[in-house]
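Taking the form predicted on its own, here's one chain by itself in structure tokens.
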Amino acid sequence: MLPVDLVADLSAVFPADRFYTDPVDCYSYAYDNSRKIFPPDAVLFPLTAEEVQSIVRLCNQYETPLVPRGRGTGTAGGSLAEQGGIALSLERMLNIIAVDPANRVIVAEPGVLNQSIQDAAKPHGFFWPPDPSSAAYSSIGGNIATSAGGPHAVKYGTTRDHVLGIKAVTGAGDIIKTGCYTTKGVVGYDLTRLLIGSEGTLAVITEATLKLTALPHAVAGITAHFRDLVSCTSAIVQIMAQPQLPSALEFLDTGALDLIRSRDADMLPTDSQAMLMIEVDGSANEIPDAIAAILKACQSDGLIDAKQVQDTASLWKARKTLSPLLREVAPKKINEDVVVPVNSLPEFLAQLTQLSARYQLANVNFGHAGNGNIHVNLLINPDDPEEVKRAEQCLDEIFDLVIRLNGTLSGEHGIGSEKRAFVSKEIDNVTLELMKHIKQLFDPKNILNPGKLFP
């Protein structure tokens, strides 16, 4: 419950279209794709960085959590309100205040979808690189605030690599401007990559300069089908050690081409046990060499068939499908984003066969492979406690195995909630106790996304 006062306070500044009290009216922005339901006292929507401002100050003076939300896409629970509070969505500030070719530039608002940025870039030459499965509907705010990725990351690089600089609100209340609007600038310390992938805990991103990447004049896609992982995975590995990288490297495994046969049984080759999409870019000149190069390296006694497709866009459409798919067929899923070194993945991939074997658990497993990035997929049923409890502990195991082989818990879908409890996995406890320290100063009171990413 909110206290009447700050109530008072927020109803003399922001209409009723854009101040919301009511539970059934505030159910909306309870839940996002992690499937959790933590419903807020209110729903607040700012048009301006200065209503963002005197939203934080007020939510200072009288304690109050504040979440900031983009469109509620996250898997992680990172927007979700769970002491309660406002949820402070950013969905209206939808400004694209500036697109600059000249200098490789769009300056937007933090409401404005992914989409919209490249729909504005295209006409100039260029887009953005960051492209979540999400893309067409999650907010480059949203994006920001997990250093979101994508397939073509493997190449592109993640949100971290394509922001130039930030406008941001901090937990105090202050307004404050990071980066610059050139590639290059050494001024201070780098608070913009500090604040990418913070997940609203240390400021409201109000407007953000974005670097923009020209389009490549070709592009080609390949799909390669195995009978076995192993022949797979060193496929993987070869690939990814030829000088020119592929724009994107996706990689399916038996569950997940099962999945797609359910809904095409004659779009794969039946004894397909792993498959990867494949999708080199660049200049004319470049395209033959690169499938050739990629088609040698998949030369195995595994392979079954390897061969360059025309329609790529098909192709993309295909591996977007699988995660709504999960939904349809499991009860609930279990979904980590874990990342391991490259060269690492034939051991992960073949000790996560083994631990889902042993723990007689559903996996499904596919992602961006080029980056050693797989989304594991523990499919369970919610209302078994025992198959519960085995798929936690699985889960552990599989945490421990990924840091083991030097990888990370977490590439593109943030910690939020769902993984605060496994950081102390990656993260020594001198390194947490000064990210702490930093999330203080940015947020002395501890309003913004309280509880989050910490364990």
Second form
There are 2 protein chains.
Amino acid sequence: MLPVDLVADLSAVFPADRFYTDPVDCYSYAYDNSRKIFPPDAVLFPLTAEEVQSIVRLCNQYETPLVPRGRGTGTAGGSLAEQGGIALSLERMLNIIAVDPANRVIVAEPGVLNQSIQDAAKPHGFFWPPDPSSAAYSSIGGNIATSAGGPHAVKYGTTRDHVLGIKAVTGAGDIIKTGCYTTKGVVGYDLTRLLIGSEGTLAVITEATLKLTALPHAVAGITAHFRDLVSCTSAIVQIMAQPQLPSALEFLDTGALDLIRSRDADMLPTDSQAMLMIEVDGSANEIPDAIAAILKACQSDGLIDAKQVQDTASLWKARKTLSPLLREVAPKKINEDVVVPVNSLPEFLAQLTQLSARYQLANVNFGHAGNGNIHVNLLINPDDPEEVKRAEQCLDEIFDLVIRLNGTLSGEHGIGSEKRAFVSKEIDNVTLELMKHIKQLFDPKNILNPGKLFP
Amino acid sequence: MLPVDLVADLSAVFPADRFYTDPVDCYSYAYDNSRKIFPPDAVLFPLTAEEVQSIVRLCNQYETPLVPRGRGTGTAGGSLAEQGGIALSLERMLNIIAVDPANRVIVAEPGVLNQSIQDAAKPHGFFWPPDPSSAAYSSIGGNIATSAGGPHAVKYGTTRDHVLGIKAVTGAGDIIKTGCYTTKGVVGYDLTRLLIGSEGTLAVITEATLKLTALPHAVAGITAHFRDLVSCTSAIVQIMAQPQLPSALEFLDTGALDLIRSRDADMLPTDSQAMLMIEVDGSANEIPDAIAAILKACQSDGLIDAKQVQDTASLWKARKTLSPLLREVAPKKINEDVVVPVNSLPEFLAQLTQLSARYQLANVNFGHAGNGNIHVNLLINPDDPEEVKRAEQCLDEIFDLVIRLNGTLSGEHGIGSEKRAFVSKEIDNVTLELMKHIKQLFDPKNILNPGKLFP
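Form predicted in complex with another copy of the chain, following the form predicted on its own:
Now the full complex is given, and it begins with the chain already shown.
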């Protein structure tokens, strides 16, 4: 429960429609896509950086947890008030402050949706590349807090590559301004990227200067089916070793394809054991070269068929069929987003097959193969304690394998609360201690999203 | 002078050919391209991270300044032992640890030259995009310490966009490992980019994982001459507002063109008052579209001539003529590298003309117009104290102008010692204090490059 004096102080500043304390109202801010539930004791809706600052200062005074939150679409529990306290919803800081195509920049408040940025940029021939699957609904504040990325990261990078500067309120209650308005700038330390991906543990983002990219003139797609996993992963390696970078390179394994076939037997070739969905973009004149180079890289004895598709919507059809199906057959599946070097994908996926067999777990793998970023889904029944235990052991081995292959535990979801237990597998103690000291520096009373990100 | 005991401790570990104390030997490590001279008391040449760590620990013990140094090509004094102490030359840490084209990665020690990375990447169809003018001679350690960039940053970004991970020894003597080996990764805070551009004040880089980019298949060039500055700056704005991003967009002003004409009257049209050198790259098939789009963006009443050049070497001829000439006519010129938003270039350059007239200073401006990054050269005679004073006042007004236009004081040179006095114009006190605390965290005894980067 919140201290009575804190509630009184906040009530003096925030009207009731921007300060929820009724548990019924607060419940909508209790969850994210991790499917954990932690109702906050209150929800605040600031409209300005100064209001955020006043809230942070009060939470420091009363040592009350404050959990910044965009649209709650994260999968790692990063926006949940696990220790109670206040959910700080930035969803009403909705101003697009500047659309500046001459400088390829949009300045916006954190609650602005990724899609709204795209809508503002498009008429000028630009887009903002971060493309998490939640893009239509997730906010740029959340995208920045997690350094969100998606299928097009293989060509365009993730959020950290597309933010020039940030205004934020630190956990200590200071308003800071990082980075600059221009694409070049080397004055002072790079606090912009220190905040990007820090999952709301260092500061509350109140404004961001986003770098825009020109929309490609043309887009084309290729689908490729393989008789076996080895041929498919070899093709991935060959595509990424040649210069024509695809704008997306998505992989579906046998488990994923079988699931799709169980619903629509005709959508996929019966003998396909692995599939690639490949997108290329650029000027209309360069597309044919890119298509040819990628089709060539797909060639092997195990290739069933690789061909250009007529429209890119049909390219994504199998992939879009998959997610709802997965949720249907295993609503409480474990969904990881590990990354291995592209060249290690063959070994990783082969060993993953062995691990799921050994632990008798149904396993569906797909994802952003061009970055080596694979969504590993363990389709468990959480009501079967024995299966849950096997899944935990299997997951532990998967993470060990990822680290052994020089990979990373998370490519886009982040740590939040879900992966805390595994962070020490990747980051050594000395480096981790340094990160904890940075946290203390920004947030000396540990009020901002306490307990998250660290083991 | 170094403490006698420190010299004894270091002598016990480092042979004489890796530990210089003779002032004659040390003098070669006294200068950089800022033309300031600060001889260190000693020079050490470590070969491993562990050796760097032992040096850092001893310098902590004796509270002795330690100044990391690549090849000393910086222009801001960042690598000079201004307070005496030890120059830590990383020039003998020369191993390329891995060339991994399948993963588009090279892992290298800090002393490896930028050019050596290019040579290692090229046979595989890749390059490493950071391209400071010193690239043939400067080291990747120095490139990373300054987040170096050059003409191609307009398309490819600067060093901070092309490093995946770093191993380093902090000022406290801890060996840390940041980032990862893959292009995606969101585990923990982004210490990689915190170190990039930190000018050797936080940690000594001992290894870097560099992200490679595919070499373009084709390159083409355009030169454009304008009757007046306004037409030229309008063309810059129009080129950058359309989607076909040039791979370089360099600008020369009247002062620069007059200087070139004074040496070679026939190289340039007599009535040209401003010139653009524009490069585009990509697949062979997309070049014609890019050329057409850029030629179109150059059109105005003030355009004398815009045309494709036959070879890109000739494209850079005027630019390459300029630098030696400048050094000849004003060996002690003041050379700044301010940045303004591209759309503010017309106003910035117009006001710069007025300022140099008001302060009666010869002024040559050129640079990376596509990033708004202009090298402002005040051609002063440093032996004329009255002129020096006028230059200082003018510079102060130039920096105020840059900040008023939402720009930044340095696009690629960094702060070092040269721009310390002006940092507070750009970074507010609260943010600056936070940066100072980060410095204390990494380097509690302030031994690493003390006095640099901060006002």
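So that the term is clear: the rigid core is the largest set of C-alpha atoms that superpose within 1.5 Å between two forms. Numbering follows the first chain given and starts at 1. As the structure is a prediction and not an experimental result, all values here were calculated from the model.
- Taking 2 Å as the criterion, residue 177 does not count as shifted between these two forms: its C-alpha moves by less than this amount when the rigid core is aligned.
- If you fit the rigid core between these two forms, you'll see the Cα of residue 258 move by 2 angstroms or more.
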